[in-house]
2 protein chains.
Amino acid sequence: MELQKHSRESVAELLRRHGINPTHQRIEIGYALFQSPQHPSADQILAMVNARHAETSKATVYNTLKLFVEKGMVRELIVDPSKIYYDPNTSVHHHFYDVAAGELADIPAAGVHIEGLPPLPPGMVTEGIDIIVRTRPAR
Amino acid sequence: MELQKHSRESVAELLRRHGINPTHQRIEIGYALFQSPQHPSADQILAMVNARHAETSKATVYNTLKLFVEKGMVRELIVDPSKIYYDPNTSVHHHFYDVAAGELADIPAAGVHIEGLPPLPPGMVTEGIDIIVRTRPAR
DNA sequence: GCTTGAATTAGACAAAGTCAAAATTCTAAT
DNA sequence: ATTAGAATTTTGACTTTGTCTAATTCAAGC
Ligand SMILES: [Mn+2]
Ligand SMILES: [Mn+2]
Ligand SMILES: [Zn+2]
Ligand SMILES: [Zn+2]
């Protein structure tokens, strides 16, 4: 057993733990998200979910991803002007972004420190700190 | 004299220094960009430029902003999933982003250090490092 | 088998941005 | 002055990503 990190059953359990009713569509979307190509866009998820046969509508994919974000099950990454990428890893970490290929790679939080940030504007609270290292192929 | 940091003449000069032929439209767009509301979007610039009377088309605003970015005269800020913000300050610095209001505020680079970043993926070169502190109103 | 609330769907719509072709303006010869 | 060629701008159609609303389907509980 344990051939895959995430079975549909373990995704259902993850949904329950985040207070999300694990319907068929939500399980498929979560499953797609936690599978392979780290950091997919909504469009890619829609394609993955419906690869074998039509299973889920566009509206449901967008609604569900928004729900996942609200419930803290996934994170949005805003690095590309034209689409949102989704990150199944919600723990603190940062990213390389290959602007030529449009691909993201994780930077583990361990060892990364930011020093000397000024205090927040008054009355504001931090929602998150993103470090994005934009890269491109040399020469 | 010197009532404004940037006159149309000084914008024209800035364009020339960046190898951009200073046409009427480009000067107006640059002037709008360097005026006030720090970090405008393309849409806001279009509105500013045409506030008094129609002066510049949508295509020219988008083309020109892209040209400015290519020539290194302004910087794009990707912080919002729905629009690009433009930053007339190209020196190294970072940003607070109020996700509720959609407003950016500068964080001067002085004193801010990032430690412990891993080496770049092989064959890649850094294009820039962005730190975005996402904030929202408390409570 | 009904009833009801939750979830999903289709399809129209909106916003931001792109693109190609036509029109205009500029430049620099003749 | 005239004209050719290049650069710039414009128009308007188009694409992509995402949103919205109303209709439909689904899942329990009775
Ligand atoms: Mn866009
Ligand atoms: Mn969008
Ligand atoms: Zn990640
Ligand atoms: Zn700035």
The other form holds:
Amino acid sequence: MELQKHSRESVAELLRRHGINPTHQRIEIGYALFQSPQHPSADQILAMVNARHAETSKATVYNTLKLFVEKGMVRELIVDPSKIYYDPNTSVHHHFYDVAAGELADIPAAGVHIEGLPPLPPGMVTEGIDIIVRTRPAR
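Having gone through the form predicted in complex with another copy of the chain, I am curious about the other one (the form predicted on its own); can you provide its structure?
One chain, no partners, no other molecules: that is all that follows.
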């Protein structure tokens, strides 16, 4: 999905197109998520939503993000077991992860070439390949 600026009305329509009932809180979470080309964490999304309306719980944000992932609206990026970010850009691409700053940046798919993948187990198909290149400032 190509990232674009959304209004609350266009977020509601996007939710409907993905088979999601556009409740007020889901619209606000989607609006916060799609407002910038960032890769926010659930806690960052919670802070953005509650900066406007302090009524959304952490559980609601996590459950909504899980639904968005299941419906293919966003990608879940697990950079380590304690850090999960959400990417509203679902087009094929990869990421740099700055471990010092905790920030993700996109790598265009055209810039990455993968060779020599092992054969898949019987009955399995590839769902996707996510490459995260971990970086840190040089010393």
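Only the largest set of C-alpha atoms that superpose within 1.5 Å between the two forms is called the rigid core. Positions refer to the first chain, counted from 1. Keep in mind the model is a prediction, meaning the values are calculated, not measured.
Undergrad: Once both forms sit on the same rigid core, is the C-alpha displacement of residue 129 at or above 2 Å between the two forms?
TA: The answer is no; the displacement is under 2 Å.
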